[in-house]
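Only one chain is given next, in structure tokens, and it is the form predicted alone.
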Amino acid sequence: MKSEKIVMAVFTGTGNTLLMAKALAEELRNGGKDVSVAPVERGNVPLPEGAALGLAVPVACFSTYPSAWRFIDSLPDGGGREAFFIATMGGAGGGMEGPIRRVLELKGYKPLGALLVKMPGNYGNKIINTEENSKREKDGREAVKQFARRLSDGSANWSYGKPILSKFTARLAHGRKPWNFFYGMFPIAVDPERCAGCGLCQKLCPEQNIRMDGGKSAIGERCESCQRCVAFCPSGAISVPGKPSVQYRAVGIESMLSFLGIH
């Protein structure tokens, strides 16, 4: 990587992606790079002249969430600036890095490398397996460390994914159908008895899909199931009804609020 300055744009749900993005930023800083990390919710994150672009998103539907795609699709012309990509996943990525690479190439960015990191799952966790989660986090940090070195010495790679599958899932992920289907299977609901009416979930929702109704949170029809509200509700009042799980988040509430600039 030739660029000395790097801007990393991050979309995160439960905090897995933010955790790995910060770990990567730390490794790059240790290598002498000037790295800033910003949420995609800010829209077109300012890219100083000559700065490289880093993208960090979660895998969802073998692609990524509409909130992340809107940011990627709205990126300005790259003008030959360098770009790299990381994603966190609970299982498989399905080649989702391919469509993102193609979009960036069409916009004039120079792809340097991509990394998919397996992190603790955030669905159906009946218990929090702290030992397994710690191992995945440790393995993720090591993978990120090695990736930073490959970016620095120019040996990182970025595949075109699985052309038929990844192109199809990327197109699906841009629309509402997969998210409506998933939400229909696993609707996210608020327990009014546990809801403290703090309104934090409303502030956190990337789709602005949560409103306060009678002092309690109410989820609308545009949910993309990013799990952010589930993960960061202080009273654990938001969950998938009938699906036993323990609230999981990879970073603390204050860290998430600070990252998103919420006060």
Ligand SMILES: Cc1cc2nc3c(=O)[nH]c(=O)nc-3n(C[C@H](O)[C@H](O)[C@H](O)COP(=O)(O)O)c2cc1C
Given for the second form:
Amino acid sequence: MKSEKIVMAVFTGTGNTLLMAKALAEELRNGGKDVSVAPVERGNVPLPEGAALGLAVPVACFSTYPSAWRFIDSLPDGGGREAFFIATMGGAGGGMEGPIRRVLELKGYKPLGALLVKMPGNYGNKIINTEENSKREKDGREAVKQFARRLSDGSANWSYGKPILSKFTARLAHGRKPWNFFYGMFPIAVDPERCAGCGLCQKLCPEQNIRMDGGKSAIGERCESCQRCVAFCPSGAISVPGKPSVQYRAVGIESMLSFLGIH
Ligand SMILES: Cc1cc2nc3c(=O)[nH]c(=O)nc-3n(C[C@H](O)[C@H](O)[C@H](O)COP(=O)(O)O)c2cc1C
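May I ask for the structure of the form predicted together with the named molecule now, the form predicted alone having been displayed?
Below: every chain and molecule of the assembly, starting with the one above.
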């Protein structure tokens, strides 16, 4: 990678991607780069002249969330700017890095490499397996370290994904269909007894899809099931009824708030 400055644009639901993006930023800083990390959904991510773009998103429905796609689709012309990509996942990426590479290439970015990292499960966990989760995080950090090295020496790869499948899932993920389907199957609900009416979920929701109704949180029609509200509700009042699970988040609430610039 030639660029000295790097801007990493990150989308995260429950913090897995934020954790790995920060780990990668740290590795790149250790290699002498000037790296900043910014959330994709809060206004513009500043892209100074000559800075490389690092994109970090979760895998969702073998692609990524609409909030992340909106950012990718609205990126300005690359003009030869270097770009790299990481995604975190439960274990099946479906070649989702391919369509992202294509969009960036069409916009004139220079793709350097992509990495998909398996992280602790963030959905429907019956228990939190601390031992297994620490191992995945440790392996993830090691993979990120190696990826930073490959980015530096120019040996990183970025595949075009799986023929037909990844193009299809990317197209699907752009519309509401998979998210409406998912939400229809596993709606997210607020327990009014437990909701303290703090409004944090409203601030956190990347789709601005949560309103306060009579002092309690109410989820609207545009949920992309990213689980951020479920993960960070201080009173654990948001869940998927019918899918009893333990609250999971990969980073603390303070870290999430500071990343999003919420005070
Ligand atoms: C709605 C939803 C869909 C998901 N789809 C996939 C998927 O297709 N493949 C996969 O490997 N993991 C999938 N996952 C797991 C996430 O990719 C994984 O937990 C990721 O690390 C979450 O990152 P985050 O904590 O930054 O949101 C999905 C998770 C959710 C909540």
